[in-house]
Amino acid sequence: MNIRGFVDTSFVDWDKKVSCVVFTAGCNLRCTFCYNFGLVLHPEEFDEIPEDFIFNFLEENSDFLDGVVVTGGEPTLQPDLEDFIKSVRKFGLGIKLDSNGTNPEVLMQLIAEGLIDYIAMDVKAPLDSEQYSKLAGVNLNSSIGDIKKSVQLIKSSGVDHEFRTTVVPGVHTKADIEAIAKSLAGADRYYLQKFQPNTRFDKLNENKPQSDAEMEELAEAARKHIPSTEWRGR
């Protein structure tokens, strides 16, 4: 795969799981608010990281280690993405995937093979607007359907997974939240994710985030849904 970034450790970024992280390079959206918009847009300023030397990290450090999280970009791009996964389950581990959505196709495959132990998909807006396209910075109107699919799909899965929302001040309504929340009932849970300024488009990075006080009230609204909800960025 097309690896330019790796974290050995992480407390964070699966759950009550101790994981390391790969970052894969490329996006097909041009997100206002990605945080990590150089791994998708520039990539080439970043070293390649080769998988051997993810293998060998995992064989000298599995025995403390629950899980990888493969996350990007969009990991669902990578055309090797099934054979990286399986040669990290050699090494008893667990996979959480990070993802867009927009590949529902790789997704099917991924699950039907079990070779997913937790999915987290972002969902950028209510499902049936154009603030979708908006937010995802590429016109997504023939597409959304995939997107669709995708939430369908992992609900119907089985895999353990949660959606997550980045809440943008001065663009997400409550009644935008509680829409989201709404196409996603019956997910196992939804987290609403604090805004973080000074990540990507200077129209965005004038904007604050939201209060802790707003931000629970946004998941109050959400949790008329999915009970679940809870957000992050305190």
The other form holds:
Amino acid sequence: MNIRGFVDTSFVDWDKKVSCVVFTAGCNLRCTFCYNFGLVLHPEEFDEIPEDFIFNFLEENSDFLDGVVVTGGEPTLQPDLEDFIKSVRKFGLGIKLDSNGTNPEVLMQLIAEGLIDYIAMDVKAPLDSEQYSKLAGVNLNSSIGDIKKSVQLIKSSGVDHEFRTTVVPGVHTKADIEAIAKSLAGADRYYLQKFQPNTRFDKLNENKPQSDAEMEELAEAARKHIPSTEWRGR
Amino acid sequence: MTIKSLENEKQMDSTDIALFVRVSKGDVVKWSRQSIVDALLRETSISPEMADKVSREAENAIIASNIKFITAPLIREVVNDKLVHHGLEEERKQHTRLGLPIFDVDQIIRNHNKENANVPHGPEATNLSLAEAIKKQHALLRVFSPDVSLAHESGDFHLHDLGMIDRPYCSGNSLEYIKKFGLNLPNALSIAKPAKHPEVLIGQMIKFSAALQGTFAGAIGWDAVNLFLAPYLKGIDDRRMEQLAQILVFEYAQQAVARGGQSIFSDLNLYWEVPKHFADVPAIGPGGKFTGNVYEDYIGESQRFVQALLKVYRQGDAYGRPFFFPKPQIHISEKLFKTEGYEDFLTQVAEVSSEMGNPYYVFDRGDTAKISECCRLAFKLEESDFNDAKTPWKMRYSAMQNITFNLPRIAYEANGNDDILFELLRRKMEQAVKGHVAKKRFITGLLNMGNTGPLGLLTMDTDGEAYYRLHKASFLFGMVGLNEMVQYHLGSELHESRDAFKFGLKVIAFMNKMCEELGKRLDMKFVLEQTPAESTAYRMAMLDLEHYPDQARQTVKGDLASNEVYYTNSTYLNVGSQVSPIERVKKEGMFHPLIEAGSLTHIWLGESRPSPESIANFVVKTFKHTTNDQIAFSPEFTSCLDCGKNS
Ligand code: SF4
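So that was the form predicted alone. Now I'd like the form predicted in complex with its partner chain, please.
What follows is the entire complex, opening with the chain shown before.
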């Protein structure tokens, strides 16, 4: 697998767990708020990390680890994602997968084989092609159908999951958040994430991130459809 | 110097010279050569004939200078000069005057003391600095033998707290003592009976801590605070419980008005479970009376109080900043995992770690139990201590002194030869141990002066023995720069190769064994400690750059250009190296069983606030899968003193 980033110990990326995080190269979207933009556009500028390096670490430290978070980029673009996950599972570790939901077939396969313990999907905008394309930075046309399919698949998968939306200042309205939440109704968890400055988009975006109070207000709006909605990034 | 016998004209056989002397008590008196003779005979081992000769030479020199007013210190220097001329080196030392150049005093009064970040700048703090400067000179000249003093000054090893030579280093205390005997301090105007109410008990504890800080150089630790308070907390509602916790933390934290403007370096040892060795111990309650119950019966109050304390730590001060003192030391033992509610408790502690960073997690595996002090020093309880546990007011421990070795220098001197390296280490420990013996002799002398002596507080005897239990005192050996020692000796740092790491273990095992040997030989207790020695690590690096420039340039960490250099602390792995927290707790933890008086691994959390559950999870795994003794987490934020905000 094309791995261009590795965090050996994380207390952040998988709630309640001690995990390590693997970053795969490349993505099929171009979200302007992406905070891994380098990994998306110029993965070759990061050293490739051999799988064996990671497996050695897992072998020596599986006593401390609960699982591995596979994120990106977009991991479902990696043709050997499934093999990688299977190798990790041999160490007795769980898998959390982060995805943008553009490849429902890959997700379906992994879920069906019981290879995933937790799945986190980004939902960037209300699920219509035009709005979604604006935030995802590419013209989605009919692929919006794939994203909708992934949402349905994850909700009904029986696998622990969350959906999340990064709230972009000056772009997302309260009505947008409510609309997204509505389309996700029935999900386990929904998180709004506060926009982190210093990303590429920051330079283009003059607006300040939402205040804590504004985030809470948006979360409250989303709770109409998903009562457990929370926000992150305090 | 005072010149006493001026009125005594008969004793004056010198010419009646028209010279006036400004004496230190603030007077101007007429010149008297006899005063020089008197001082020499009183203060030194010189013979009367020689004293007379020296005094005449000094007088001649002074007359020849034509000076009209002279100060007593200057006369003393002239006399010292003559002593040197006669080769009376020992007498010169005995006759020397301690003090500071006026320039230095001016600097100390005006500028902030950079060496000790804990000391705020102010008249109280500069009093402390000035006093310490003189006591340090006194220690190096009077307490320690010249070779030990020289080894300190040249940076072979570091004698800690020389400015507090007349105090033991640090102490572990028991609330039971105050509960049983009240507060009965020597020289106190009033004596307090055993407390009846928790507020009063907490007040007594803090007053006593402040008094102890006046007689100890380092930390003041308290064992099982929440448990020993518990018998006073029956029937107290949540609101009052929280207020009591606030009183305890805030009152301690605000004692920065105490000695030299420093906070009391205080530690609160806290437990969720009732530790095994206290479970069946009869509890002492209000009025200092046995309640008829044992401590196990107070687990409910004990737990509620520790929860209330954690709330206070989580909130921080009025600006939301963390409290640096008192430090919460959270004990983790096997019994914790059998005590109901431990998961929520650990999560609550971890939340404080994640947001504020203060808690230290102390691992008591198997049958060990510890009292923790001053970041990492811990007193491991021995068989006899567990007997003391039945009468917990007896549980008072102290380390008398700490001496830290400059390990990289030994590697420079050994120049790649294993045998020489261990031989040098052995010799330096043999030499340093004389420093411990000297300190013990000096403190014992002060203690023997009884309750009117300078350490009167420590001699108070309410339970059949002095408060300071000399026979229990331990003597610490610390180390700086194991990493750089190994790096120079083998060419790779501790984390870079298995051989380097193994060699590091061998060095510390050797030091540990030396402690045992020396202890048997001298009937004293020597133990290794990871010295909390940031300033020592800097001092040694600077000295080595001066004296071993070719070697030290290869190993020192930090920035050579700006002189911000240091050796890696104690047995730590290079703090800047890419070692995962997991590997760090495992690897550093392998040293910990050899360092009996306490060690610590620091985990940096980075910018994001991690989930408390993940931290708790990591703590439990560290307990179960490593031999690490103690860990603490540092969230990456700095408190801005100007705006009071955290970022
Ligand atoms: S889907 Fe994720 S990785 Fe890809 S561009 Fe968007 S934010 Fe970045």
